[in-house]
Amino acid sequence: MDRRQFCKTSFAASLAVGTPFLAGCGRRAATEASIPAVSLDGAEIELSNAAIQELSQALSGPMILSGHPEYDRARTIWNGMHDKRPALIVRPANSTDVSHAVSFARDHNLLLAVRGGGHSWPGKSVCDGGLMIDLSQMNGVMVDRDTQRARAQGGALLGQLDAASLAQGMVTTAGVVSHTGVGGYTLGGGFGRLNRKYGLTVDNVRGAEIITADGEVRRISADQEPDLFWAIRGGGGNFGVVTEFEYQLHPFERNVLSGSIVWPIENARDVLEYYAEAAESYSDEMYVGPVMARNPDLGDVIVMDVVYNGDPSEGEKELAALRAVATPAVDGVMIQDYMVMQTINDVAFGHGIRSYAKNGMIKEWSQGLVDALIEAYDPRVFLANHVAGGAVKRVGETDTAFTHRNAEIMLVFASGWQDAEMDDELIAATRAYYTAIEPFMGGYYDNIDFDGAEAAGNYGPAYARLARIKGQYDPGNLFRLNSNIEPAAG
């Protein structure tokens, strides 16, 4: 008898006699006749051991219940604020496993969460009492140099996508923390340091494999189920579990002019006023955006992070005026490996830190915005950004489901801490900073926000079409732990 069959037989036997399942098989059975769970509408329900056994036997990958040695690690996501306990965790080995898990959740009206890299800032990739699909074992990336395409499974991380692509002399737009998962990041839009040149990540998606609420495994593209393909490019996780993305790659020289320029906070007004005037005139090759924070060595600072995707001598010319605004405390811009900047935030945004964030889209810089950023500055809160404009802005507002094409930049207000007793203080500080800047913003990035306005307003002109597609592919709103789109009636 092979090991998998042995594990399944042992699992069945353990359910029959009410004893814990062998830990070596990767699962543990409940000792009761059923286990408590939570339905889609939040009601308390029971899952029978017979149903759990049936799901287990259908899977190639492990299923983990409370009490299993892997349970606590499996339910833990990046943001330490979220301590939730799913009734079941499935770690699919393939798309068929995902299909079985989705069908199980649908058939049992069970709350469902989907974890890619676990970077959901508001904690929507884990749930209390429901089923958590953990894609971390499906993390392969394959690059085809001839077609200039990369295929990344739904549990892959951005660092893996970057590494595999760069090894072949190519790249696509990826985010700013390398241990972020490709899944939620891509489905929400995908800001990165190359998007002014190559567009958002969704602008580089050429196809996907997705498991919809009916359990069907679908290959979608501009030619295959084009409505669903349109919807996943900015509509978030509303439409299914994406188990593979196909990305367009671009030839790329990985040694680029990049780094950070740092000034004391006293220079913030001069730096921001210059940036407000210059931002729209930067070339598509230039990514430069402001950060305001407290540095443990330098104190309160304003920082400009820079990546220039082009001839370094041309990049130096574009940066000259910014450097001349005031004397930097540190000028770290040099020709260096692109991955230096792609990993520079990995420690600051490390796993387990308790964190809260708000964000908003800025359509244009103004003197009022500069004044507000300086007056509201709070060293407990990290002001970060995702630069837009350039190629991002040249895509039509409803060409994809991501509609914030007219933004010049997204501002992010984030705080991080270790002690749970600081939760209320730092959440309030973050909200206060955001509130001071809110009059200058319109719309938000739903991958980040904890408590943004209703989805209908944020998706704007795309919402009616998104709701119709949601009604077609997920009429029961199984995929609801997201910036949720209510399914339109058939």
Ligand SMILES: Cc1cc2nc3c(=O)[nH]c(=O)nc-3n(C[C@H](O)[C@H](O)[C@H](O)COP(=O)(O)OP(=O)(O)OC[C@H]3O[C@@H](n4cnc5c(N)ncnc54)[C@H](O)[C@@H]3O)c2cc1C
Contents of the next structure:
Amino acid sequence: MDRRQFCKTSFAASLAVGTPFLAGCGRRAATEASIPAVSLDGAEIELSNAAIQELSQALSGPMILSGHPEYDRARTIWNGMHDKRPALIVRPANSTDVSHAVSFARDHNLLLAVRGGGHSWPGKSVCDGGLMIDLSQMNGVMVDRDTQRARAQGGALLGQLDAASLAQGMVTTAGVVSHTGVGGYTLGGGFGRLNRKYGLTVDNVRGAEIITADGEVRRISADQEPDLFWAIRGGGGNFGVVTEFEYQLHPFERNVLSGSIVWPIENARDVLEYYAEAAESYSDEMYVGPVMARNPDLGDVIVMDVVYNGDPSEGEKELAALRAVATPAVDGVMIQDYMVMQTINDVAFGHGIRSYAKNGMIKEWSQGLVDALIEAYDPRVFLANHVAGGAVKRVGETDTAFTHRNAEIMLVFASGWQDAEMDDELIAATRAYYTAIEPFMGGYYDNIDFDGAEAAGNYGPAYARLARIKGQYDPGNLFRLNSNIEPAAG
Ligand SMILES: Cc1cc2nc3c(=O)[nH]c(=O)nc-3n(C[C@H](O)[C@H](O)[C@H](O)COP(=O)(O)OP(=O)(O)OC[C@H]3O[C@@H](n4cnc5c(N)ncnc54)[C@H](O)[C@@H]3O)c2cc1C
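Compare with the form predicted on its own: the form predicted together with the ligand:
First the chain shown before, then all remaining chains and molecules of the complex.
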């Protein structure tokens, strides 16, 4: 496959430069008596112009309909696979706007999508014919140095949270691509490079403001509506629109030992076999996890991404044996700003690519898993990971609604391409790689992919409580475009 072909078809790994990832109202409502729309259960309905005008007038932020110059931009989410056309898009300016929009959807039995950062791989933050609440204008982050807390609005991005926190000498766990939204990311769990030390992002949420299906604006915490507060920490967008998260921050030295070590794919067996033995013994300060992919310059490679959150000389000692497994083609681990790694994949995983991903939780490394990863390796598919263990594992299985606490690592199989004609081929390749590893996995991260039929089982021991809380706060299942929880009858 030549380089141009590769760039059209798949993700590719790289190091110093990151991990290239490729392989007011529209006029219509003013002139028509009604517009076609889609109900919660998929039926065709009509929305009267008068009702739409009434909503528009109640809002401080804009409403965008088909025909408006912003319409196409507003309905576009990160994954270019999802080309959907909402009947209405509301861009709330504040929580009251969100409440109006939620109430409108509920009263009209209208399909509802909620967009935080728009990074839903399966495209759940946009819909055909429904109402899309686009939180992108509610993106402020405020940090309080004294209380060591950050308050981020529901449409903020991870890079904004990182930047505001680091500017005050603090940090919380945040994911590895900075243009991902805090909204969906936090509600589903939140894996990042600091979670072995500080836990998942949900473990750092101390409070939230949420607009529930009845339109009420609620402040929730461990003391206020504790059931709902428990449910949003892993239960996804099932319970309402979160307009603000309050995060615990931790003092942090932003210059950390970090970077990528890269070996040719021929060394993959030695590197993985070593890692499989060593993974459990790494300190909580160490984040190190494997990536396998084709790099446009280096060919097929195995990469270990590293962030050591502690004394760099201790980090160097912990890394020494890994570095000695085989001579790296590139060793880019050095003391550098934490944001270098936090943004290193931003361009590679840029907006608009077509992409498909599968993932699963690995409870333990085994020789069989190493063999399968090597045998099933497919250069069209990017093998990535989210390391767990450490503080993630020390939280009780049902202390939050995120129950996959005993995983050592999550493996992610992802492909990215540009040409729609390649959809079938790349989806099949991704599924095949995943299927080869599936026997070693138990449970999955529904923030990356999910299958509606499996949602109940994947929430595991949290599901019954989640269903009861869903029944209490969203009995009509208004918030259903997510890894959905069926409301239990009250
Ligand atoms: C390039 C990329 C990198 C990623 N990296 C990581 C990573 O490092 N770690 C990790 O854990 N995950 C990662 N993910 C997965 C990520 O956590 C999910 O895709 C997450 O849903 C993204 O949140 P969002 O707000 O951007 O998504 P959106 O598409 O806006 O929303 C996703 C879901 O969450 C709901 N939702 C969003 N915001 C709100 C809100 N404020 N209130 C209520 N519901 C809301 C939506 O309705 C939808 O169901 C990554 C995904 C991508 C595409």
